[in-house]
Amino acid sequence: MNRFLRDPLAWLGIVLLIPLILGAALGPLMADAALETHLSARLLPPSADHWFGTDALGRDVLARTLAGARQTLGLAVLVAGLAAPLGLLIGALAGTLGGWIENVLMRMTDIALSVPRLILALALAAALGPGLVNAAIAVALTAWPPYARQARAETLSARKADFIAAARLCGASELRIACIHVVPLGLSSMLVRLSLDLAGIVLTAAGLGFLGLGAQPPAPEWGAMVAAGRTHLIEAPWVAGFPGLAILMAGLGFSLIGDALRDALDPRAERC
């Protein structure tokens, strides 16, 4: 933790994410303001009354951007909570059990990795139907394979360790060894990979929202807000610009924190 907090990139990532996290926490308080329409105040530029201006329906862009943080970041957290444990469990089982089970699980992983993630997410989201939960399931089903491969590699390196042999001598089953003894070994590396992948998850979630497969109108969501504002880029660039800036801040913040975590948890790094 001390090494992480001494990294200036970590603090920069935290500073970028703090306003977005606060917006997600305060999202319910801004739900009404984000949905109120005032056609007489449509496409107003940023001012003291509307810091981020208004959109084509006269809705406050600041309120919608902050409320949209709850949708996009919530989807990213939901995807992370589904994909990382699933990939970790599959990789640990494949590395521990071996044999035909390992071949089946790893060939499934290879098939999932061979398809571009965004295209597969789009296909799954279209099959499941539009909606925030369906979008999270679609993204999660495309995000687990890298975690599985990494977990399998770490499991293979630890499978012949003395404490694994001791667990077998005590009568522990292979499933218990995989879940109780092997899975915790990969948590630190999974945490680093997850923090780095959150940036890509946010972009994928925003892409699904941009195409209308995420949260449905009138719910505020960054990708959908950018899609709605793209027709007003010339006369009202703030409508799409501020949600796009929020996507940039989220992606950059998660990437910087992931880099700092990787450096802090690197066992080969010099300790002081």
The other form holds:
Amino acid sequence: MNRFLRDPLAWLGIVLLIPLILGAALGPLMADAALETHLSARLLPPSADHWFGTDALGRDVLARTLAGARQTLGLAVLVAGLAAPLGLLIGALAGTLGGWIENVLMRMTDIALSVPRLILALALAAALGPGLVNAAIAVALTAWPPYARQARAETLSARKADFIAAARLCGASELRIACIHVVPLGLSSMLVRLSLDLAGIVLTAAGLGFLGLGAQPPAPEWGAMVAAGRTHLIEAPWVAGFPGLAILMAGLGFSLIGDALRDALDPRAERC
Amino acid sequence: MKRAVWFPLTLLALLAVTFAFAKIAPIDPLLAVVGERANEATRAAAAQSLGLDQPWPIQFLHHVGRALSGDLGLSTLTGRPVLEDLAQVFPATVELALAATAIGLALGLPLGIVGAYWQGRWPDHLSRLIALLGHSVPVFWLGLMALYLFYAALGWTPGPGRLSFYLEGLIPSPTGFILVDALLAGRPDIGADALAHLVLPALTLGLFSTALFARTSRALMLDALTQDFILTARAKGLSEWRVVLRHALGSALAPLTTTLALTLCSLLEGAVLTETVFSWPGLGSYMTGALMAADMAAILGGTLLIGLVVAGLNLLADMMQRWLDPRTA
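Now that we've seen the form predicted alone, could you pull up the form predicted in complex with the partner chain?
First the chain shown before, then all remaining chains and molecules of the complex.
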């Protein structure tokens, strides 16, 4: 942990995420301001009244950007909560059971890993129809393979450890060994991978939002807000600019923390 | 050898996935054929002629057979076979991806080397920060901001698109790559215009590939610099830059080919968003256009093409690495 706290880039990451967390916490207070339209106050430039200006419907861009933090964080948590356990389960099963089941599961993982994530998510989101939950499912179903790979590798190395042999001698079932003894060993590296992955999840989700496949208007979703600002880019660059800056801050914050966490917890992990 | 078996398996899995997506999509494939006022008998006849009355394993076999013979269906958006559409738009995407890769190599490699050499000091922090920035920036937003700054505000670059409208369609397009076509037709002015249009999207996407190359080359160089042969090279009294560039970098080159393939793959993905922003008439614009029109045949055809290219590139990178580094064979 000391090593983490001494890394200047880790601190930069923490600082970048503070507004995001504040925004998500204060989101409900902003909900009205984020949706309220004032057609007389369209596309106002940033000023003391509207720090980030207003959009094409006269809504306050600052309020919408802050309220959007909730959508993005919510989606990231949803995806992480779906993808990491799914990958962990598949990887741990493959590692514990071995044999042809392992072969089939890992080949599936390899193939899923080799297809670009956004493309697959895009096709799936197109098939499921637009919406926040569908977007989360689409991203999650493309995000699990790295977890499965890692979980299998950890399981394989743990399987030969003495304490596993001891547990087996005590009569523990394979399932008990997998869940109680093997899975906790992989948790720290799983955490590192998750924090590194969050940036990618936020970006993929924002990309889907930009293409109109995420949360539907008028919900304040950053990707969709950038897309909406595109039509007024030349006369009102702030409409697309600030939500995009928020995506960048979230992505960079997660990457920096993930990177520093990996250096601190898992120095031997491959660094790419 | 193992990889060569992989390729058809991956292809089969891709076909299975696209088939499943087409099945779960809430789009009635008969609607486009018979219209909404058709009676049950007409619908049943159409279903039979399209093979939709068969059990789904049979339908899947048909799906595979059609895809292997190059029949990806008709695009409801353009009314043409999807394969023809893809052949028309793909060169533009390849052009963009190659330009971005070149930028990534030119900037990312030096950044990674510098970062590894001064590990833990400010050049390293700078290199890591740039790498993470390129990794975390939403490309669609970066593209928009670049357009605003360099096109709208400063007027340094031309606007969106691949060519100025008054130059479009003036030369034949045998290869689909405008730069090559312009040279073949002896029109350097068109080539220059195309190049000017390429700069902004390529730089936007290039930041992303720069990040990937910087990250990987830093890791590989960190590893290489601690090896015994570097100590030997130094003990022999070789100059420092020779040690770093020839001995350390030399050993990192083989694994870098894998990164090159990976980068090209992620660039295809980034191209979908970048092309939308820059109205670049490539695969990405085609797929997002199809998305808006709920044109599943076009979306799945594009997915299949990208999956195929990615699998092919991975295979190629694997063979390259074995050839460059016999130890991995």
